[in-house]
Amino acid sequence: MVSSITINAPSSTANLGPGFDVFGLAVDAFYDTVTLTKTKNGISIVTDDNIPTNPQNNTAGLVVKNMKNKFKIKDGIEIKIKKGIPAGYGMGSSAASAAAAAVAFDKLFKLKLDNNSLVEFAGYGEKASAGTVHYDNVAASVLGGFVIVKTNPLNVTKIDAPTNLRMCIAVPKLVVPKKKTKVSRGVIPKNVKLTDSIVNLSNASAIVAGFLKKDLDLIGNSIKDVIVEPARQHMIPGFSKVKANALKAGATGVTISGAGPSVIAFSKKSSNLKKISQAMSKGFTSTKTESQVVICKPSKGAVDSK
């Protein structure tokens, strides 16, 4: 009888420009590892990382607590978390732990949940970090590839990403505020001009077509956001320079990764990825900001670590 299971869940980028709270993409830049072990009673969190160990304030803890109640599981559960994804940088750090916890719980108790249910339970964990439930990052981390989230009722569509798609993610060394996602959601405009809405809708539609057709140029050229990116870019020193540099170096599209402050450039495997990475670093250096650039590709979702 299985008493313990370990799941690795990938980092992710949300929005992809115009797909705010709708699009997500799993990327192999970083991974979180979560091990669930059956115990006699209660829920405990074990970690060497600087994260909350009260299950109520931890994304994985909230997921486990919710699933334990929902399925009337009597066993206690120890949650061991190893963070590989830097928290607060727009790469789905909280979502990955939540995704890994949901998938591990499903396997440990042989629930055989469908994809939408897994994403829904994982999304519950986002309350701990973002204050609200949203599914773009968790859906990508659970399922892998490119995901489109439809809500009311929740229905997630997964599309396999083109195998030759590559991303350069520039991670600036900045002090990130606590509850950063909540803060960055606070600057988004409450009212949007119809013309801006149409621009974003047309670009978002083209991104979906690009993933379906495996057309990297269509994907990259459509990663343009005239609503959220302009409202958030002031929070990222040197953003416009980083973006201009990456495009000049050969990236097909550049935007804020999730809620930032990381910046993501989309390109092809055949592009000079090192050149794009260096150009992005120089953009940050122009405002005396150090950065780390990770070259990555689309990832599979949360999987057993065996």
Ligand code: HSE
Contents of the next structure:
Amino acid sequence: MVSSITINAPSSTANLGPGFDVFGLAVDAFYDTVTLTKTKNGISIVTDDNIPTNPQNNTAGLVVKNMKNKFKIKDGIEIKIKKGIPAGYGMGSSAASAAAAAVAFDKLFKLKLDNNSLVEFAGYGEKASAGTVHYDNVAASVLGGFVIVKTNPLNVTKIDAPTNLRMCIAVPKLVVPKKKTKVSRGVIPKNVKLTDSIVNLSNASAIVAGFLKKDLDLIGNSIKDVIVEPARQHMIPGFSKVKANALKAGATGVTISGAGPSVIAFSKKSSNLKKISQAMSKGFTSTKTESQVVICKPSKGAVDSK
Ligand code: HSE
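Mind pulling up the form predicted in complex with L-homoserine (HSE) next to the form predicted on its own we just looked at?
Everything in the complex follows now, all chains and molecules, and the chain you saw is the first one.
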């Protein structure tokens, strides 16, 4: 009888510019590892990382609590969490722990849930950190590749990402607010102009077409957001310089990764990825901000660690 399951779930980037709360892409930059082990009773969290250990305030804890109730599981569960994804930088850190917990729970109790259900359960965890449920990061982290989230009812479409797609993600060394996603959602306008929504809809549709046609230029050229990025960019010192530098160095499209403050440059395997990374880093240095730039590929999503 299986009494323990370990799942690695990848980091992810949400929005991809115009696809706010709708698009996600799993990236192999970092991974969180969650091990669920059956115990006598209750839910406990074991970790060496600086994260809440009360299941009610922990993204993985919330997922396990909800799934345990929903499926009337009598066993207790120990949740062991090892964070590999920096928290609060727009890399889907909270989502990855939630995704890993949902996938591990499904396997441990042989529930055989479909993709939409797994994503929906993983979404419970996001509420803890963002204040509202949004499925873009969890969907990418659970399923891998490029995902499109439709809500009411939840329906997630996954498209395999082109194998020659590469991303340079600059993670600035900034002190981020505790509830960063909540804060950065607070600056987004409540109403948008019709002309702006048309620009974003057109770019978002072209991104989907780009992933379907494996057209990296179409994807990159369509990473343009005239609604959310302009409202959030003031929270990232040096953003416009980082973006301009990356585009000049050959990136096909640049935007904020998720709710930021990381900046993501889309490029190709054949691009000069080192040059793009250095250009991004220089952009941050112009405002005396240090950064770590990670060059990464699309990831396959949450998988068994064995
Ligand atoms: N779509 C979400 C946002 C992602 O931009 O607020 C947060 O990680």
